[in-house]
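Shown here is one chain on its own, the form predicted alone, set out as structure tokens.
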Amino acid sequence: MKIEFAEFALPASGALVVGVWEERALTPAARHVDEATGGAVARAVQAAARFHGKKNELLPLIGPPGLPLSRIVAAGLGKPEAVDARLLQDLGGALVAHLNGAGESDATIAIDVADTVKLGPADAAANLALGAELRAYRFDKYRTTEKPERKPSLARVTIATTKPGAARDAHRAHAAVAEAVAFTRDLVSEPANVIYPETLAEQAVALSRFGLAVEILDENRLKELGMGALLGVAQGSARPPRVVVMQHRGGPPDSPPVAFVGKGVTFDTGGISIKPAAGMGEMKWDMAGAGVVIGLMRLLAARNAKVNAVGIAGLVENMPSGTAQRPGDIVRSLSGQTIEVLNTDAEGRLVLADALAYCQDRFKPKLMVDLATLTGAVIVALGHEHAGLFANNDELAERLIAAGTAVGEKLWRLPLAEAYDRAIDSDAADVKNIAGDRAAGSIIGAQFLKRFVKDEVGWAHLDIAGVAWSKKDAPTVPKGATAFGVRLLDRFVADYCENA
């Protein structure tokens, strides 16, 4: 789908979107367009009875009188005061959801809100054309065969605005947005026979091309450095583990780097302790927390992020064999912490503990900030509208918070405390990968991670366990792979981190 920018004008055929104020009340290119069509908009939006000009309301107009135009889309836009980038954002995810639906090819949305709210009428088109490029996204490259009416039609959309050279150059920002969540979607989309530890580290290495140094820790050197955690979790799996180490240097040379740390358990099985067969098809998405990691450090080299970055993945395949971890297994962490593994299926926080005590280790970061399909429980607390947050730093914390919100990608802080670390005390080992029953199952698994954690070294995890996959599609989120993260640590990034 090409995205366009130009001054308006009533297009010769297509679709045309206007709006519409809470209320009934016209924008200006909708009087326009009413006058063209000798008040058939008025008419139609006075007389339909369930449109009232509200945010999140289309009301289509089939061949409109008087213009060569396949139909007219009335966009309720709420109050002035309300409207902003992510309404903008969504509304334009919206509308191509609603275009490709009604077949249309070609569409010219006139959205002139620029006159009556905060943003500037470029900043305004951008965000419409950001929220239509994350719509737009499919992942279809195994489909060889499919109905017509099912493909996406919409090939061309015009945003009408009188500022076209600056939402151009708006709009390249968000293009890099755009094309990184979409990267980072089709990481996460593909099945576990195409990504797997080998080859998706090959993807972080292609991203050299942006800038980024990329390191490639193999079998081998995690074996020197004593990451046995990691490689405990990887024993059973025909495919041997990869750690992937990506730097960017934005930054002064002497500024220590904030870094991400994803799990990339590109499939779970749950080793032997193995998981129902139901379901367990979605596990070639366990590796999402790496796939995010590994999608924003593409981001933020592609914009030049005026930061020192790291990223880092942990890249394993989790699976049942005769040389597959048992529970009842003790293993020795990178930290020199020994583990008691109690269940294969806890074995995500095995994987992040080795990456976590190796950033600190090798980087000492000012900051670190890990991303993990970590738990099922969190599910159980938060559903799929909240990733868990869990943090030894309240302000890092409440920036992070602050970034999901403005981007729409929301989180929930759970709490961290003594009573629960006591829980996983082990009788035999330094600790326990999981408790003794199922309770707080999520703030358990954080709990864990945080043994591995410094004190000094301000530390999130972000459980995306409910977040990273949707089964309904959201206005600038298709069902599927979300990039859950990539947007909120970029905004984080660039409100906190950098020229700090």
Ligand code: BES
Second form
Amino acid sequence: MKIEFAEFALPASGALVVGVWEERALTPAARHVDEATGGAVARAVQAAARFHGKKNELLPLIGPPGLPLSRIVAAGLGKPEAVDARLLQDLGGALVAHLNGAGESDATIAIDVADTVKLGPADAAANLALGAELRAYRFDKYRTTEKPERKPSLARVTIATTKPGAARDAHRAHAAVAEAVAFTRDLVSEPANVIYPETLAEQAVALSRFGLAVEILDENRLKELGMGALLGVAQGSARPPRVVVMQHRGGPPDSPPVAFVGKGVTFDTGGISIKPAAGMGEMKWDMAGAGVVIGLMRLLAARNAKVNAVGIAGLVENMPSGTAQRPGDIVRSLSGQTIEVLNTDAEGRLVLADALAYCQDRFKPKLMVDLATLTGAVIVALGHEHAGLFANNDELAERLIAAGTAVGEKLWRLPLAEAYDRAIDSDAADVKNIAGDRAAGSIIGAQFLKRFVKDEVGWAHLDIAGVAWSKKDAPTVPKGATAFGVRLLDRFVADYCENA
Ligand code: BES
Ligand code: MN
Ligand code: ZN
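Switching from the form predicted alone: structure of the form predicted in complex with the named molecule?
Time for the whole complex; same chain goes first.
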């Protein structure tokens, strides 16, 4: 799908989208099109019982009179004061879905809100375009026999704006976001026979073309370093583990970096504590945290973010086998702490324990955010609406929540407390990887990670198990891999870390 920006002109074919405010008030472009159709737009808008011009309402007029168009779509905009970047992104996304569903190949979107709302005309157009691009994503490379009539039809979208040049510039900045999100969605969608630690690491290495410094720590290096917790998870698999270290240096040379750490379990069978068969295929996306970190680093480099940033991804496959780790095994982590592994399915925290310790030892980051599909329990607590947020620093938590709200990737903070920490004291080692009952499972996971974080480092943990994959379409997120976290952390960096 190609996106273009142009000054408004009545198109000679295809679909045309115009905006209608709440209480059925036509925007100037809608009035213009209404005149060209002998009043058909106003008549349709008045006659449609379920169309009031509220946001999320779309009213199609198929084969309108007086114009050679396949359809006109009246798009509800709601109240002018409520129009913002997010609303326009959602509208751009909803329109792509609608027009693809209708089989349209060429569309002009003439949403001329810019006189009315705070956003300038170029930004308004660029946000429509961003939403359109985010929704147009599709992971279809393996659908070799799909019928053409089931494929997305939309080939070209022209966004009408009074400032096409400025809109194109604004869009270029957004395009890097859409590309990084698509890249992460691809990584997360790929099956585990294609994306495993070595191949995921190769994907990260390929990003050096954006100017990132990318290092891969192989199994020997991980042994030398002493990452016994991560290696214990990996030892059951025929696929050797990797740790990816990515650096973007866009800030002052002596300024400590912000760090992002991702769980990259390329497939989680549970290991010897094996998972039930039903739904196990979902565990191909247990590397979503790593996918987000890698995509985020690509984005920071692509847009030349004025910050020093480090991305670390711990990559392993969790398999049962004759060489697999057993429940009850005790491993020595990079931090020196010993861990009693009482459930081999609580593996993400083992991988992160070593990745977090490595990150702090080597980079002395000013703050550290990890992302992990860590617990099923976070889905019990928050469903698929919010990711779980844990932090040892209130300001960091608030900033992450604000960034998430701005981009529509919502976080909900859950507590950390000494009393929960008692539940992972081990009789045999320094710490055990499960509490042994079902209480507060996501908090227990976070408390475990906290044992590997130095108190002086600002740290946040995002449990993205409920939001990394979606079973239903949303305006800017088609069902499937969401890349939740890429936009949030890019926004967090832009608003709070650059030039700071
Ligand atoms: N990867 C899973 C968590 C998960 C579950 C992610 C569902 C996405 C959807 C994680 O490794 C896991 O298995 N966690 C266990 C922890 C338990 C053994 C303490 C869980 O949630 O059951
Ligand atoms: Mn698991
Ligand atoms: Zn897992």
